[in-house]
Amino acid sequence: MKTSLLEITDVIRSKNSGPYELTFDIMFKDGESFEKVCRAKIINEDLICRLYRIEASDIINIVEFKPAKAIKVTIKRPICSGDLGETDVYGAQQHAPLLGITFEL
């Protein structure tokens, strides 16, 4: 049965970590989800580079922080936030590509 990401979180979220970085959070509602999603290593470096278009050393980091039962990744922004033609100052509008992740648990 396919699970959507969206049916067990409750914050997904992307943000500026910095004017060169792109933070993506993930947050499920409940420890049993986290736990699968994790378990099964659903949010991954193929995963991010193939949403967002980038290569494999563009990632900074993925880490799974169980006290919040949230992922965050952290990428490089392709363009600077604020430099010209970027289109997204704050961020705040790059996790869409995370909101349509289904898969089987």
Contents of the next structure:
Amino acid sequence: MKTSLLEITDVIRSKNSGPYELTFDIMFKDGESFEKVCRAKIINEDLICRLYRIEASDIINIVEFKPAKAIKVTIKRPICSGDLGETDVYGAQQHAPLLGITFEL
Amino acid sequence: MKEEFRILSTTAILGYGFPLQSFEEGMKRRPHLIAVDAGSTDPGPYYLGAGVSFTDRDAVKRDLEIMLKAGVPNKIPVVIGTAGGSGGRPHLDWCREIIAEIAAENQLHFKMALIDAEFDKEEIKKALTAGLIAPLEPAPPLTPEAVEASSHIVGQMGVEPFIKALEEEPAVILAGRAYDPAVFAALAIKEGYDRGLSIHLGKILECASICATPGSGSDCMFGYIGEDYFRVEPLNPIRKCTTLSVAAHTLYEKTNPYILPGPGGHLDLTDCSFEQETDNIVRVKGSRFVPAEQYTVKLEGAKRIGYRTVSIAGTRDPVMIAAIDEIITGVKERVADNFREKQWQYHLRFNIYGRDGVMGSLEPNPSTAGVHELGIIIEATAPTQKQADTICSFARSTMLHYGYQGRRATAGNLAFPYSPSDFHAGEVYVFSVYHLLKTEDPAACFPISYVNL
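Can I have the other form now, the form predicted in complex with the partner chain, not the form predicted on its own?
So here's everything in the complex, that chain up top.
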């Protein structure tokens, strides 16, 4: 059965981490789904590249953080915050593609 | 056993406010320190570059007045970091004036330390030549031109300048750009408490009640540091600190939750544990500070690149929506052709809401299929406001009457919500410096002066 990330998480958010990086936090409702998603490597480089149309070299890291039952993904911002062409100075509205992730667990 | 060191953090950013009741609850706990972080780079480069605050003056004054009236008579140091939002010299002056006003209006007399965080360009250029400056990845390397073009360059001070300022026992410390946790951690470190625990607690307190559930950017938070732990406690009965809410906050706006770099070293949270002490208090252990071999100070600078004029419009026409790319290309060509002889260096952009207006190049689905209306922001940036006005106005009128393929609506292509349709967005700044400066004396980079109010 397909599971959607939306169902098993409490928080999915994006924000600048300094003006050159964008960071995504995915916090799970319970330890079990967190562990399962980590073990199955659902949140991986290929997925992030596809969702955000970026290259693997634009991904800074993907970290599992057990104390918060969270997976954190940090990528390079396409441009420095506030440069010409900016669409989201705070980076707070870049999380939406993550909401649509579905997978078999 | 040593007494716990107690810290009252008033709000996430000075000027964001807090309920008086929460503050009074905090005062009942007899804090050794009242501190607040007043800034952020989040609002973008404009505020640092232009030397203005992103927080409102009356709101900042309201928060400070409550803090000073409680702290000064009770001999509890009040420490404020990243004055004026960006912590440059104009920001520090702005906040100092507010404090002087409060002191005069309330007959408060005290000694205040001012810590300057702005660097002179010549100083930075010298450091650059000496090889003391490295980019903070993924920022590009620094050039002397970028330094010269910057209107303000600030350094993020660590705890050292605060500790030095505290030696003179000022009632208030007002600092320019500071590492957010430093205002909370410095006095505790000076009193002999563990550096790792003090900085980690500072990291949590700098956002005050954001680490609680329900979270809030405008409420107080209380911190206690013991021998080998710290504790956080919300002061509003509607909030709780839970192991999850506190651990989750450790992720916020950080690249890696285990390794948190700062001035002079990094926090290592690999062995950190979060324990629920009571219903609303969380106890944290195991945070370690790892000193760096070389002390570095983060530099931030912004430069002006021109002026901006914007026009806001929309379209509800499906034929136009389908042809939007062709129309934008056509309008840009017409604008370029019309002003070719002037050789202006402008930037003209059409941001299309309903397609990729929010995510730009990161948008996985930059399509207008199935979209029934589009929001359009026409934005012109040029060396002068007058040129930006001209480009924006010309692009707007050209788009309004542009004859695209298949057009039926020949009376006009755009719906304008306002008259006038074009707005001055004023000066445009970009970040020009985001680098690390090597230093041997982290206190000396930040000159301290004292005033008696």
